[in-house]
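Next up: just one chain, as structure tokens, the form predicted alone.
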Amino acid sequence: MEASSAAEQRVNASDAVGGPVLSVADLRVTFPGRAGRTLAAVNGVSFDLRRGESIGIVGESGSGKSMTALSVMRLLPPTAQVDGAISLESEDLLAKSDRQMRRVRGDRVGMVFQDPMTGLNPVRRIGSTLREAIRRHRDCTRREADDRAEEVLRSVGIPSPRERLRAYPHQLSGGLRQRVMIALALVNDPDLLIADEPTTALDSTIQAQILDLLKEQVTRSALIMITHDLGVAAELCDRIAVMYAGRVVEQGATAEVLRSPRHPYTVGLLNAAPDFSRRGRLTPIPGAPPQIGRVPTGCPFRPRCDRADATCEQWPGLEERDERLVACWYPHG
């Protein structure tokens, strides 16, 4: 089977050049809305990531944090318009037909999806499942894509491997499932791995385990994760970008922005998280994220920060300081 051979040119080409595997510039993600408006849902967003590294995609729910995923993976509504340059490995995926996406998807970037019961047919047996996904990249003969199958699964840590590709998604639980999700992004060893909340509705132990996955792959290849837990962030990420209504508003590493956040909404994160650590309540950001196509001008941010005057009705822009992006008028620190 070519499965390792080709994966391994893959690394070794781009070892070779030494550029990112994944190169996102000024990507804007906007839907057409009523009397000829023009909806944002992304806004702006930038980072390269290079084999190894992963980075962290932080925000509340509506920030846009799984809209920039499915850009990259080209998942958008036909509705939505992309501008800006998504590159892999320096093929613009942007400028790619749908027919030559599907080739990248499953093979060359893989997605793990928030919810295993709804990312697995429920109809089609575990070894069905991925041996479609490893046929459709690879010219491999039933026998070897099932040897590849029960190898990955194994690595996953399904115990049984031969046994569960018999099995149907609703006779395993849901840490199971999730497992068979993250096989099957793994299947065809991708030079870019997406995961999308991967451990919601995990129990802690399970969430452990999963996290433990995802940090052996980044060995291998880069990491975007999709959470809006920062504990999750912390555990897994080199680098943290905290998004807020389509915008980056603060990026740097991880530990950084978790020591000494700048954004007024990095600080109101980390201040309305759990922390068994610090004793008192959880303090809320008051008000809520604005609605698609309500997004104030300037800084989205400011009805909601206690910061905020005249001057941030004009967006200041995503500015270096001390090796932070940060976006703000008034910066913590």
The other form holds:
Amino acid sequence: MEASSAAEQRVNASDAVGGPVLSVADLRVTFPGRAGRTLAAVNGVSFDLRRGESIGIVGESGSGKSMTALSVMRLLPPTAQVDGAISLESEDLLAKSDRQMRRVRGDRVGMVFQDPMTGLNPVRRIGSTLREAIRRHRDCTRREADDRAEEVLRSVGIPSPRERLRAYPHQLSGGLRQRVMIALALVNDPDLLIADEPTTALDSTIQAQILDLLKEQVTRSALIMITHDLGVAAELCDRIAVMYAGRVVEQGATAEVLRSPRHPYTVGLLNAAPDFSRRGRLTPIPGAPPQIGRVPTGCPFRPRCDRADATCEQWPGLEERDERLVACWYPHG
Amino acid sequence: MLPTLGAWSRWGRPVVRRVLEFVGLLAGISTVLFFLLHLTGDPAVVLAGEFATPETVERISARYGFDDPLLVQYLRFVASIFVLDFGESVASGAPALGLVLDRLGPTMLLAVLGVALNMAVSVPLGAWLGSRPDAVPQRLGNTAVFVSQGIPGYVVGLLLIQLFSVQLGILPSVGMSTWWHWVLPSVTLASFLAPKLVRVLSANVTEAMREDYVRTAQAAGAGRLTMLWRHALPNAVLGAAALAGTQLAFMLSGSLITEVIFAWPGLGRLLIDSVVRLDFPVVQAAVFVIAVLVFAANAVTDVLFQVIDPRLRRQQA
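Pass me the form predicted in complex with the partner chain as well; I've looked at the form predicted alone already.
Everything in the complex follows now, all chains and molecules, and the chain you saw is the first one.
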């Protein structure tokens, strides 16, 4: 654990400019299970993020990627136990009171969720939702808030933004609604933007537009991109962390990870993805990811891995090699 | 400006549909009312009463035309309804429709007061109960609401009279002459309506608090109270508005028990008195007026929905 976070910091130090906006160290999220057992949803995730940087957290559903994002926002259900360290601009987020966290959410950290169809309040106008988010964190008049709301809607590429302030969500298309969601997350110029599968619910033509929009945003803040889609991560992120059953199994620069994946799970993901498979055809990974509470000891991927043997009953630890973190006894390359 | 095809499908079609429904309702109601009288046997015997002589029965039969063929009587009855002539009260001789319309004001007053009080109590209570359904105070509250749903309205009414009129002597219990008289009947009516509305609202609030848009608000920095009052509750109330509308429509037909307990001169009491007296013209007029009222209340609720729910509101061109 100490070894991995130390290695992690050296990886990040290579492209360091100023202190990190966000630093996550050995994050662990557990839920109480039956008979006093605890179920680990996130198990030892570490990364640093500087302004202008973006990290893609990639994994299947249940891999802990969304839990990682929600723990930064402190929006996990109350039964969740969060250990490790999360600091924003060197401030310990886990030590903050609820009231202090409310001042962080929507102001210094913005979050975009997956489904724009259900994510906006159906009985409130767009302007009212935006105005509320602005005036919660800024001391300004209604008029000034409207001006800011118009400005941010324009910046996310919504045509005739002033009129849209009076629109209800159902009057907008899915793509426009997701732009509104992004505008809502950006309205107070956050230091960190977290996007949880922001394009999954959208048409593919709209997806590209939303990705372009997020790419623009990266230059102004730091971005955590939660996705199951390696293509999205490749498009947008400097670095990738591949998660499996709550653990990071491989983490490094995007181009490197995609060119020479080390962990068998990453290799499997790439061979199953249309954009990356080098075998000429798609090869699914056999089996299914484990449910929380049924994660095997040692390497969680071992039941689905063609390289696994008895050694894999021990967790290999996230080891650094050539600026890449890999948790595998028998890595590729 | 000529109405366009779009305007027709927006406003014309629904209105025409409503009118056709209304005509159908009148036809159905008049048929039911007609047979209501004839199902009980010879209506002349019924109207003449238990101890009438054969001569009396015959006189009544001739006066109301019960000697004519059934079809002729039916058509005559339907025709009389379309000109709003329900005949005279057997008991008092006054026009039946007039008697009924006199009672409309008090009934509407009580209905509006009771439903308004019901909503004023149910919305905050439902919000509180639904906001944390698993917490201990809310669980106790839910149990209390559940139990109160099982208490009949007349028990509440009698208890209120016992406490505030008999024991404390601070509130009147009979009639409607001052607005002090309105208090106990409204509270009784609201106590009868509220448990159901509270339960629906509380369930809606619990559900709405789990919606994505509430999480979006939380991610934008909203606290629990903002999430509850500004985001979850408006949606929850909208979902319960249909029930509140139905309750209002139902109460317009007169709350039988409340009106009887508090000697409230409303439609419900008139209906009960007339049924007991076998005063069929008044019963027919009352049932007719109630049917029209319920229909109107439902139509108004529908239109109101279009105004308050932005998703149903028709988009302006």
